[in-house]
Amino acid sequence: MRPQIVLFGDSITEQSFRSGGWGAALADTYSRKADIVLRGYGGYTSRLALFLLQYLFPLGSTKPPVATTVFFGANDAALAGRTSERQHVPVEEYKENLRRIVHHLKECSSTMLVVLVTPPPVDEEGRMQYAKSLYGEKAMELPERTNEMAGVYARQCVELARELGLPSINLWSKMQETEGWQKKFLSDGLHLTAEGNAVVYQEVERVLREAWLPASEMPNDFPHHSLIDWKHPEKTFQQQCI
């Protein structure tokens, strides 16, 4: 009955239904208009995402999502030779993986709105503080991620969206427009604060609205209570099904 909007990504997506999360805010905006479906996988990269496609977005589905956000890169950009090396995906492969994801989604539905979201910026000092809180003196002196490298991956994401004619959200650039973004938007140098979640929500909602999915113009799945014939409610619902 309701169309589905899928949020596909890593931990920043997985955590988006927490209190103050950007996914929860979208679910509220699209209440009774569309189902916001969470498909976030903490620690996953674009390489691992490829293994999920056939299960999450099966070809031949009679009701594919009307829109999907693709939000990977924060883990791909982990540096080789550092503590998160196992997550590192070379940037050329990252871009190709995103291309393959988009190709599969469009094969599911040629009309599906696919939105590419770049990784956010990285607060390297915040990442170091977080590592020390976990490992103490055993924490590496060099950060496992850098903001510069996150920007390299962000640019490839935006470039691919341009090549494919898709909308994109450049979080890496957007967040850095605000002074003090490091602590304002990031809780541990990488994941989002409530304010960071608000930025993602505003950008995703804007893209959906400017495309063809504005919540304000989408019908409710059933009549508002003020429109129900309370003496003969069956009449209202019979008309709804015609």
Given for the second form:
Number of protein chains: 2
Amino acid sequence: MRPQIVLFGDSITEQSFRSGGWGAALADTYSRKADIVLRGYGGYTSRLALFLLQYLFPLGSTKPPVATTVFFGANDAALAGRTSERQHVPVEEYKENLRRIVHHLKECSSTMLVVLVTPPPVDEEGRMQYAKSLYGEKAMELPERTNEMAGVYARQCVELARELGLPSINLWSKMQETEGWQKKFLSDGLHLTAEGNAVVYQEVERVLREAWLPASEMPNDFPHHSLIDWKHPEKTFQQQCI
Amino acid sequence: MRPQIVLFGDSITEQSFRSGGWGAALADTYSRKADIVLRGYGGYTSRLALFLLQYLFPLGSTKPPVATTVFFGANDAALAGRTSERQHVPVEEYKENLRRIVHHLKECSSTMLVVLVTPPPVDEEGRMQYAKSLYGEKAMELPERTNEMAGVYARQCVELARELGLPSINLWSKMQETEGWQKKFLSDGLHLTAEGNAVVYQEVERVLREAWLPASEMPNDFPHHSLIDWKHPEKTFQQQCI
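Cool, the form predicted on its own is there; where's the form predicted together with a further copy of the same chain?
Starting with the chain above, the whole complex follows.
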């Protein structure tokens, strides 16, 4: 009965139901209004995402999602020639993959609200510290991701949204507006702290609200307890459920 | 593709995706394994729950949930003759309503794991303080719920689970094993703190695990990134998705 809002992305989406996570916060905001469906795949890139589309968003579905966040790029932007090279997707291909994802979603449902989210900024020092905590002296000497490169991918994501007339969230820019963003918003230079999650939540909630999907104005899926005829509850449910 | 685990209950379920909430924690644990579907209705009793069954769990569904937690009673146990009287459901009827809910769920799917959860204990002092913070001097002089009465409902819930051969979680007893449970686990004498949520999470996770639904042994809905052939990803997805 409830409409579905799908969160489609990589580990930053997969981890969004941890304590303080942006997905869980959306599920709480949309409680009784919409189902927040978690489709996050740690380590995945926009290239891998293409293989999932037909399964996650089958064409001809009678009940496609009303909205989907598409949140890839953090892995695509891993540098060629460094330790996470296998995840690297060239930026032109990243943009083209996002375009194919959007086209598939719109073919699935032309009214689906598709929200493109850029990768967050990268704290290179934080990435190095994280690598050293895992691998000690064997850790890479050069970071496998740079903030500059994440910014290149972010710009392509925002540009594509503009081309296609879709809302976008430029996390890369937004987070860097706050002093100390490196440690405030990022736990290991790449993934989000609770405060970083709060930024994503606020941005996604705002975009959904501005795009005519505000939780506050969507109907409850069953009568609010204040509207129930407690002596004759069957009357309440007969009136409101048929 | 993913199996569904439904959380069906009142406000303690509806609020389970707040920060530190037990529903969100389950969604994180079962990420890539199962969808945690939130069906919490603040203020609802087992009597009202009956009106929802045909909509939430339609008979003849081709993909019924694999498991459902049924978590009512906190409102049913509101005392007759006090300020929340309208929610009161006599304990015999509460037990009978739970039985009807279980029968419907089993008719929906005979293999569905149905987990009965008792109401948590009540901190009467906390309830009074909460009422005074809302209504000042006009607040009730007698609590609208008592811990003793919540215990009566909890026992009926556990007894029914035993009769029907279902797993149950006796939150009322479990929480009272910990000294200072009144403020540690309850925020307003009735609803859960983050630590109270953690108790529910641990209990539900344990019951699901013991009933052959452990997240750790369920398959990922798509290949883990460590299993991907990065040079020829199409091979990975051809093998694992068909």
